[in-house]
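Only one chain is given next, in structure tokens, and it is the form predicted alone.
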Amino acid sequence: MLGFELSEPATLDEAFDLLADGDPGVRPMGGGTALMLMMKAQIFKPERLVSLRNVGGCFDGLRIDADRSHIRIGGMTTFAEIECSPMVLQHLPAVVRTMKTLANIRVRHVASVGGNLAHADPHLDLPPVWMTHAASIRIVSKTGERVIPVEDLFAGYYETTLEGGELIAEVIVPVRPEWTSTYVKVTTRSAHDWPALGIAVSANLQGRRVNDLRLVLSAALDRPTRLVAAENELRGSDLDEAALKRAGEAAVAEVDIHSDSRGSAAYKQHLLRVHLSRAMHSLVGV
């Protein structure tokens, strides 16, 4: 690893500051986790990174609305802090049970929310499951804040739709008592490790019947990506084997997936069938 200089700010308006000219050489930093093994690797190498661990505000911690209809997950907040929380167990439970096999536990007591999504690696775990979510991000810089939904932050390989010197303060995502929501992290290898694919789905459900529901294909491709033809497929049919085929079906013809280590393109479309077919099984009990 090439050295580099550790700039800590106080404050946001210190962070822009040394964020504003635009240095390439000059990154922004949460826990670091991914970001140090690809400086290991000299994927980046940047001549200073500009840690946010100190900005506070809306960076850190775990709340929900007055209205209790939005939880807000700021950008520098731990996986640890989030598998720990009762208020995420009560109401997002299924970030909770994603976190089990995510990394380990040496890396979530590190790894930020921010940093995770900002680092738009596909292989990631919680990205699929907060677009299932309808999350949306808010984006802060020196000249003004937006919010996007989290699948419109993905822009392809490592790369997001973040202009120079934006930062993700905060993620937000909606509490749908109503909903219920999985993910299936499919590896040939150890449960922590990076997945062939995931399936993340959530879906209002009246017994079998689909109200509407949300799935996201990861890993497999440069991106998460909603399945929106197998979607069309499922919304407002009945849970049968003949609907859950039709629906792997256009899945599979939908998106191109990729071949890698870890399988062929062939296989991760029969495992997307499959698994596709598993986890709409799970949110019914059968």
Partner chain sequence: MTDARTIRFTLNGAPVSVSVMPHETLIEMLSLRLELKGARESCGQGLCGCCTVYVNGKSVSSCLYLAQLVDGANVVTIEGINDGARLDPVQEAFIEVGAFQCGFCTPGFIMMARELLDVHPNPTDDEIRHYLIGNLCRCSAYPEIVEAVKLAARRRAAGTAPALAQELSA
The other form holds:
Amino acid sequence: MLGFELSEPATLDEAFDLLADGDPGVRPMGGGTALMLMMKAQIFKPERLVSLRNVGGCFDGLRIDADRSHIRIGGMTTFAEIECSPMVLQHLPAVVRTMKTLANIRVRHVASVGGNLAHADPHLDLPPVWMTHAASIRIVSKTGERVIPVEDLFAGYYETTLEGGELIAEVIVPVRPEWTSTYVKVTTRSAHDWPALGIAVSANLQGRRVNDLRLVLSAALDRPTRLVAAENELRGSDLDEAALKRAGEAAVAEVDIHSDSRGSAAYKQHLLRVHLSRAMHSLVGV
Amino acid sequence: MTDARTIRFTLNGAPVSVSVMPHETLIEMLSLRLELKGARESCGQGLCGCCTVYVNGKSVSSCLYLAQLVDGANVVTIEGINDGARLDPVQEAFIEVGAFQCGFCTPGFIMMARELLDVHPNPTDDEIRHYLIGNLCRCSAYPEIVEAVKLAARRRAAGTAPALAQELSA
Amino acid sequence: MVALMPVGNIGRSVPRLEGRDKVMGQAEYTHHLRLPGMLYGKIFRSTLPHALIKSVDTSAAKAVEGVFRVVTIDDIRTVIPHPYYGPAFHDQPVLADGKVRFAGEPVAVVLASDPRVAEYAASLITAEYEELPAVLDEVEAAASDICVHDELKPAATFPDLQHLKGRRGTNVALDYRLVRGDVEAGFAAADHVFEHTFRCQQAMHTPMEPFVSIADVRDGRMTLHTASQGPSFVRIEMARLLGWPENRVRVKVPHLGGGFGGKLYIKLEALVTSLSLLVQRPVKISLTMEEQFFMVTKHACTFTIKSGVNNDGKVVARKCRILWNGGAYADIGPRVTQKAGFTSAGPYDIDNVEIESLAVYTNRPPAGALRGFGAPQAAWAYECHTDLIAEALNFDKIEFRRQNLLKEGRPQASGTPVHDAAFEKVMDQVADRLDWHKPFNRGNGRILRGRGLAVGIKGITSPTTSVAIVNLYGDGSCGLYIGTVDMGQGSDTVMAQIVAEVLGLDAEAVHVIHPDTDVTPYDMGTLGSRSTFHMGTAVRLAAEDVLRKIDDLAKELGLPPNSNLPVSEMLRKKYGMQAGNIIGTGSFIPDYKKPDPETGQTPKATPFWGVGANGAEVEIDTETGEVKIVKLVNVVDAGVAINPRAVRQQVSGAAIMQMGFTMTENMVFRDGQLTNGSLADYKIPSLLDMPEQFVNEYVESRQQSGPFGAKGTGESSTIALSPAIGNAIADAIGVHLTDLPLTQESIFRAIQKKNGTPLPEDDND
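I would like to compare: after the form predicted alone, may I see the structure of the form predicted together with the partner chain?
Starting with the chain above, the whole complex follows.
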């Protein structure tokens, strides 16, 4: 952690100029908590950090579209701002609940939603939640902008599809009053551990009938991943034990879970079955 | 290009200016350049809370915060939460209940507990545990810490506390 | 004698004397200390568990702007010709010497005035190794011909470790044996014989103030400012290394941010001393939390226990074999091996006992003392074993224990008679708090419930000495000079209470002078629950010496008996002004008889007994193995509690710490490399891990030989906590787990195995 420059551009254009294309030693910085950890561990040795905290504009704050169809969360919005937003609580209550077990309050005061996504650590709690909410991100660069679904951001373990000089300006979350969601942080050691599995579920239910749903598994894989086969088992069917069992087996079959210090592969596969079923049950109860 | 920069900010109510390198963390600046002892680096990963300070009224882990980023900010440390003559009610409660042993993590717990009481003036055990999850005490004075936070809440409610919100939002 | 009435300092929960400083963040720790001209050292560590060092390339590090010097063992040798240290064996080099014995061992140090520069430069050092096969497991290492050390050099510093030889050509550093009666005949005659094997994992102290030491050489003297639990030992050992008299080495210790047995003997002190000598400037090394895992750890062990039991429930024979994983350097492991060894048959009255307890070197980070000195690892085995026997023979678990518990005056396995050890009382109080004799709903669906209890015994390191000085100043105010380190246990306050009680003062008015070997007298160390008993007695004797001297002064001044003239007035009369001192000294060493080397038998093995019982109620989610500790009860024998709140805090804090060692904490190695050396991956208990109901108590008792009836209590609630939880889990799921920690996965696997649907073994990587 020596010999780098810290820039704090006041405009987006200045930021783009400072972010030299393709130079791995130059990185944009949101809240900086994850970057600081990597720098202290000497995993990342920067030449220049470009803090986005002063660029303002759409990077800051939370808004709802005039037609109330989407919530837009600026990339520099802190977790604490999201957690305390009445608008998020009203329209995206699962996001607020997820915050309660995410890191600790000091991290939530500093960490930004854009930086969190760009970090692409598979253990993070929010990315799978954005994915089940069918959220997209608006990516801006000197040459233009593009909007992609959150799941298309992740290319692998700590890897994204962001090109050099691209920044996450906004997370755009559709408001879907007919859907309910939850996130289960499955820890296997201590309560304040990283998750062994993160299971995010969102469903459009009619009684016990699943009109539509999204299931995402994180932490146990190299990136948060849609459980498409499991979704197919449940879409259009009633939430009964047989369907849930089929979905659990489909989920285990469609992903390749590896052993780590939080559990063996077999144990985590078992936990996936159990907690997927419990998460779906909890949606019916909501 | 990696030279020191002079930053100006408010530290415990007084304006200061300090020359810091880009790589310096807030905890390094506070302890090495400003000789403050209350915030300490322990786990170095923002998990233990020993280095907790307030930046613009919000608790942060100063071991994960670059010093240059407090340019223009209002920084409050454990040294700034009482007027010298009288302790903060949370500090008093920690002594009364005996909510510490070695004392190394104690300033961090006190800083977090004060903020907790601003957010939840009458906290439940569950709210206390969740708010303080980012603070670790290896001596494990946890039962006493919960008790001290509740005692401080009662003291604050009884109006025997100084105006904390004012200082936090300053 | 001048009549000074006690004002009730004993049995009073005096708040910590340093409380205000601690809540204001103003208490002094070595962590903060900086000296003018000081350099910071950063350590370059080995990446292999066992290898010969072919070369170390420091050129890139030396080229970094701001680097003052880069140091290897060759440089150290120029100031300390024989740079090996240790309390039991002189086996640990100041920096790796031709060979590395664990991954993480210090190989070189970078010195710079900016710690970040030193850290960066250290990351540029490289080393070339010739890899050697490594031994990591204690069972494997005990029989392996891969030797961690080729030669052993016993230290002969402590009287209880003077017999050390080590077994040449093996990894066995100490082979402790105890024989009582004829164990084989006992098994042959017994109605039933049971044998089980249990394992404990390697764990770490993780004090919140990481290890830190500063050495400052000047004018031919060395001053060490160090976060140490044993300043007197540090001085003696540094003087030995330097070949200097003790009076040229000064060791100062302010408050400690936790110790738990880790900050004992020599840790960073030899390294910073060498560095300061080399560069003739003050040198500080502060470890990071991650680096702490390479400093000292809690022993992993494998314990096979075999018992002969009669139909009437009497245990007639017991054989214990324990292999302790000592890591690469012995540290104080041989004492752990011996102390935990001699009580490893448990708090039971058994005629035929045979114990073999071996300290074994491996290529892991060194293991040393950790709150309990091995007693919790031993109790994990003997108290799970106790429940297994009771279940097999259908005995009530409490009555089975009661029948076999050591009663007052009966000889423990070592032959030492048991006095003032309230085993039954602590057990019965735990049973009462658990409502043991009331019906208990174990559940029958997804959630199963269980409860368990266990009783523990611990011997105290002996013989050890404490010396205290009490100084009344000219105005009659009191200073207490002791080498006991207050690392959070509250010793300053308790010692002040003892002085105050004897002298008729208020404890709050006593000033305790922190360890400074130029000023405070010898103390063997703040360890093993010894301070209240040993130093407490020395302090009492010193205070009584003051009383005698006051009495003498009164006679000298011709005062009538019982004149009650204040000391300040007496001194004023004597010196004609406010001047002078009254200095009392006290020195204490308990009775001790060296055990017979063949049988381990001795009439005086320990000055007192550590006694604790624990109970737990748990809920298990049988679908996942998730376990919730609904209730945790810890009851100890503290003798007379000098400071009741401090005692309860020790009971509570020690219990939570041991709960971490029971449920979550585990140093995980892959190919000899530690994979989880940070608080992100090595999980210590937090507020969310607290049991729903948490009861911490002590029983009415008295240690006749202790100061005001007190005994040490810093470890008593750790001893039997793991088996209490393990037994509760077994009560719920019907299977006993044998290996710590009790992870969710291990519980789930046990359930599945019992149900005939075992989870596949891990073949993933």
